[in-house]
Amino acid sequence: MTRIKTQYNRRSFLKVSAAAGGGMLIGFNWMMSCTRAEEKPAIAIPNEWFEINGYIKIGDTGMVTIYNPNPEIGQNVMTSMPMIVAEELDVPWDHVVVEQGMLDSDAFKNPQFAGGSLSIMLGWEPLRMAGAAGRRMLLEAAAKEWGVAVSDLSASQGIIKEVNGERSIGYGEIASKAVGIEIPEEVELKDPTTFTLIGTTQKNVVGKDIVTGKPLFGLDYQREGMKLAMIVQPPAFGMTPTGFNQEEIKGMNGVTDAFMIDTGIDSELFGNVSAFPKCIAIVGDTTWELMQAKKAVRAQWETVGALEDSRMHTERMEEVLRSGTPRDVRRDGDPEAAFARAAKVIERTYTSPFQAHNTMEPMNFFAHVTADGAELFGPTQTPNALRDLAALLLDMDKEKFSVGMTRMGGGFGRRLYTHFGLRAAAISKQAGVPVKLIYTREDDMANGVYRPAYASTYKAGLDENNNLIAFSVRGTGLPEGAIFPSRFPAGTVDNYLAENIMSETNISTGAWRAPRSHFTAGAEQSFLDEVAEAAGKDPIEFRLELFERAKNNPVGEEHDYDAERYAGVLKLVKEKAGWGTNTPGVFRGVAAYFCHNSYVAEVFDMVQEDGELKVQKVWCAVDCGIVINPDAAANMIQGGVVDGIGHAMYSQLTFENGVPQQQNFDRYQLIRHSQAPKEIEVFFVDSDVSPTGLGEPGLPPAAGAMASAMYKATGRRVYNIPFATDKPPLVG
């Protein structure tokens, strides 16, 4: 076992007096109170337990409630995070119920959020500590009851036993006496080799509710007396409303109010992103009546900024790539001199347009603002940021806010930003009623926050023996560049240069699944495939040679990745896919990438069907440390692959005079079921390393592997996303 200090966080544990009832509740500063129990386990419902802030709740029958602290966005943390606690508490999984937490800033110092594939990685130690502390307190209570030392007892599967005796007692029977036990200064964590729950596949704790249509999502949320609200936004980036036919709209059937709101806040807090702080709000009874009112709005608009178009964006990025001043640079050796003496130089530029998030569940949020406080409830990835910004907007003490999290029907970064929640709060305050704000698909797609557009130029120099002696990459975007200067191949090439350059735009942008990595991985890995071909080397062996250099004799300052683990996923996918075997009519591509502290390698098999290229099968090798719930983990990687294929192949958002030209799925194409791979196999590296991210790392390699497979099929490479518009003709 590993011993871990708890003292530095002892104040964050909450002990509940036995006088309050027969049970035990332990709070931890990452964790928090919850609002709804899921399907009950195979154990009797307790007569006594507690519904207050905390993390573990134990009833007198041995039933355990474990609270999920983080927003559930489809990454299955509502199952995997409680599994970690249950493992260290050592309680049978079928004795556990799970409840979704609310935001509680009094109890928890770290924000609860869903982003950056960080939930499990950052929660790993606190979750284990909370479970282990609970187990220890139960042991101490039993030891005191029986007059023995804690070392004379063992705890397993919800039962405490004497090591050399006959007595045993269930957690539920001793829980009421454990509440008075002092939190230990340090607790013992299990050795990962002894895990019995972590590493096993467990079904989604709300899976049945999802497939049977139970109300879980923000759009399902109802409240007595609640009105609905919709918005009318400026038609173009660079415009703002100055007025509208207010009285006419207020007089329409089903409309109870209509007014303008302004949610612009002078704050640098995360989440304060919106190109349209001012908009028109309409409040009423039904979505149909509100949509009719939206159509009847005659607004006056003022141009307050540039009305940008896609040609302008392309020209701006081209100019910045030629002459822009980089802000983020890594330089090893003398790249310029090395390129000058290279026997062969390969230089390619890659581009990708703006892309929308397109969450399946339309954007929505509930708000009820009164003079005494504010209640916010809905699908948010950043409840802390929403509360803090809403407090600034409403000029209200943030301690008067209650923020609840519903399950999200997709997010991908879209729900990191708070403007839709802020709008709901502003509308509720002005209308004086609880409201649920609902966006149409056009409201969402025409408003941002989008994935930035990108452009990067890669350059490689080979000597007369086809050794890589120089490598450079120069990238920009609107507004951010996509380059990670110290990621691969940094550390593998004697002469290396990486430069990031910023550009300007008034289009609102933000994080999108695997921020920046989604573009850079595709460009970098596609380019490396081309360089390997120019060097006359197998693309996997070419990469493995570079990793050997990074392991044995790395170049320059420290690089961001572990070369052994990076090479490991390539070797694993090579083995599993049978790389090197040739099947007639099957065209193969490979890519590997490191992001969100995890390593993923993918091999794509592409075939021709009915005159079109299609990805038939994908092999994925993943090193994310310890895997909590294997089937759920594989699902995340599979979803990332499909998402990566679809967005690389089809997605683009273009502008004319500041107006997005794709505002619904009739013009913005997403991948269809028939276009997804028939099979995706996922293999995890066995590891005792603490777990890292999974929600995002499966996506970035997809574009590079697909581009390389397309080249094998067509004989011509693609450099611009979406590939559907850059797609070369089939060979033959």
Given for the second form:
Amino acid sequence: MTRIKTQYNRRSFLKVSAAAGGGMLIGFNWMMSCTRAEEKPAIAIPNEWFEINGYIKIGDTGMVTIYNPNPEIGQNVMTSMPMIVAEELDVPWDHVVVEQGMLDSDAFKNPQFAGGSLSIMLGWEPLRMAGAAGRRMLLEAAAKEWGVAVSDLSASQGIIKEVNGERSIGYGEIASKAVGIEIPEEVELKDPTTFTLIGTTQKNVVGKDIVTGKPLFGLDYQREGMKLAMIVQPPAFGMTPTGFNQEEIKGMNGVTDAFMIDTGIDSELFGNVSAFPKCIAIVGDTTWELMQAKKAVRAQWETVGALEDSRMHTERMEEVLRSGTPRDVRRDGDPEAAFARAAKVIERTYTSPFQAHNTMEPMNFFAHVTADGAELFGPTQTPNALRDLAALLLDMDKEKFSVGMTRMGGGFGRRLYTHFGLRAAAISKQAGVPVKLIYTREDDMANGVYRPAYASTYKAGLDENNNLIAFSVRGTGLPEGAIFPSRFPAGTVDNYLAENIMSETNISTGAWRAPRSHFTAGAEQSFLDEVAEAAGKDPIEFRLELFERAKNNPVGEEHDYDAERYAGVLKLVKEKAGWGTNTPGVFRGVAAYFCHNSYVAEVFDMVQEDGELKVQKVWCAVDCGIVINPDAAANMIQGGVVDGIGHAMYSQLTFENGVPQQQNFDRYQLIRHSQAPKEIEVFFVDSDVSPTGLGEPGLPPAAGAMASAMYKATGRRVYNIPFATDKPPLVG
Amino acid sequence: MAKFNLNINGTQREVDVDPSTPLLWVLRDHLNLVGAKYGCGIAQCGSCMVHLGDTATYSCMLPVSSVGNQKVTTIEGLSENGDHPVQQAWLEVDVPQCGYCQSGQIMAAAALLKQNPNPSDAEIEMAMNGNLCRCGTYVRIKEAIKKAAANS
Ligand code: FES
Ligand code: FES
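Could I have the structure of this protein in the form predicted in complex with its partner chain, to go alongside the form predicted on its own above?
All chains and molecules follow, beginning with the one already shown.
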């Protein structure tokens, strides 16, 4: 057992309320989902609820409500985070109902955001603490009731028992007696080997609501008296509106207001990214009427910046790679001298275009701003940043905000940025009504916060005995290179150089699922495949040799990864995929990558089908520490693989005169059913290490493994995303 | 504006809307049926799928004026208790990630199985290619469709 200090102070703790209602109705809805669909609800609806802390409410029947603190973007924290609380509280999972929490840092003591694959990693201790504190308090209440010591009692599966006696009592019965019990200063956490819920597969608690089409998402959000709003943004990056046919638009059917807004904020706070602080807003009654009004807008645009195009972007990155000044440099040994004496030098340049997030649910947000306060509700990965920026925009005290999160139709980093929430707030303030702002797909795709374009040149030097004696990577991107100076193969090569060079652009960019790793993994891993081939070595053995070096005699002061665990996933995937067997007509590739503190190795099998190369089967080996909910975790990795394939093979966003040339799914290609693998098997390394990232690490290796398999099939290597065309983007 | 009498999930519903309004927005904005989603508005993603008669149809590009007296079924009306074999299979396989595309996927799958109770892999892919899933749940969708076919 681990003893940890609880972070609750008296104020935040044990305000036991005997109020029913509130969450109860919602609780009832969720209840069916927490129990297996085919089973009856395991427990009666309570008459009274007792609040243990921000996470836990216990009903008098023993039903327990657990609040999920973090935004749900499809990574399934609605299920996995409450599972962690329930484990330490020690309550049967089918007694648990789950609700989404509001933004409330005091109640949750946990950073409430969905980004960097950090929810479980950062929430691990606060969630366990909340559950363990609850268990301890119920034990104290029972001890007091029976006049015995806490050490004479045990708590398990929602029941407290006397260790050497007859008496037992349910959590529901004792909950009312816990009123007044104070939060313990220290709690004991379970030994992970005694977990009974963590590590077992539990169905998505929202599954039933999803498959029956319940209102869950921001776009479904409704409020009494609410109006809808849409925006018209500049047609090109580098432009801003100066005016529009306001009176004509205001006179249209179903339009109640139209005006310009400006949500530009001078702040370095994370999430404050928008290429278009100014836009036109239209408020009205129905979506379709607003869409017609959008079409009728005649705006005056002013050009205030460069109107960039893809040819310019490609040339700029080529130029910067040739002659730019690097920063973030890591240098081990003497790479120049080692390349000069190498028997073989291989040098290759890899590129990737801008890509859009394209969450399936376009951006939207609800806002109700009055002189007394502001309510913001909707799909955001960063409710905290949104609240802080909205407070600056509206010049209103943070305490006056109430911020809620709906389920999100995807995130992928797009909803880390806050401009849609800020725009909703600005529109509500100006129109004086509660509004839900909705982006069309075109609004969403043409004015994104994109995955940057990249170009990296990799270079390897082999000696006469085919040992890797020198390695360098020089990368740029718009605006920065995808370079991690101390990741693999740093630490494995005597002479090593990594350089990152900035380039300029006015296209807004930001975090996109596994930022930079998504590109780096594909480039580096397919490059290493080529180097292994030149060295006459098996690609897995070649990598394992390098990891041996990093383990036994690492080069340089430090590197970011644990070579043992890295090698571990490669060995596991090698075994599971039966690496080394050759099946005619099946083309294999392998890749491994470390990011978000987790290790993933993938083997791809590709086949020719109807004249097209397709991924038939994928094996994934994953080391992300303790796995909370194994089948849901596998779903995440499978999704990452499909996403990785799609964005390596098909997707790109190009520009002409500042105008994105793809604004909807007719021209922007996303992977579809027939292009996805037939089967993806996922294997987790058995581990007692605290959990690490899962939402992102499955994606990066896919591009590398696929590129290597494609080479086996065609004899030609691909260097430019999208692989389907394998050309750096020029125009249109 | 014009009045339309629609047969939605077995009930007659009257709406007074611009005749060009796509069925999707009639459902979502006027009838409070939000199970069909908006993803692209141009018949490219399948988030908005409903059944027109027995056929899976993109509701985002179907003007309400052309629905006539054809029966419309939305995800809300696919089964009374959420226990259509396709919905059950979806829960068994635990398909959804974000879930946004899934009502469209389920409607497309239900229409497919009605016409072809035992589809091959290629037939599933062909029928489902109009439904994007940005989260990449395709492998599980295929598994769930096969499970639903086997169960019914
Ligand atoms: S919204 Fe209808 S197909 Fe995309
Ligand atoms: S589950 Fe998210 S788009 Fe399909």
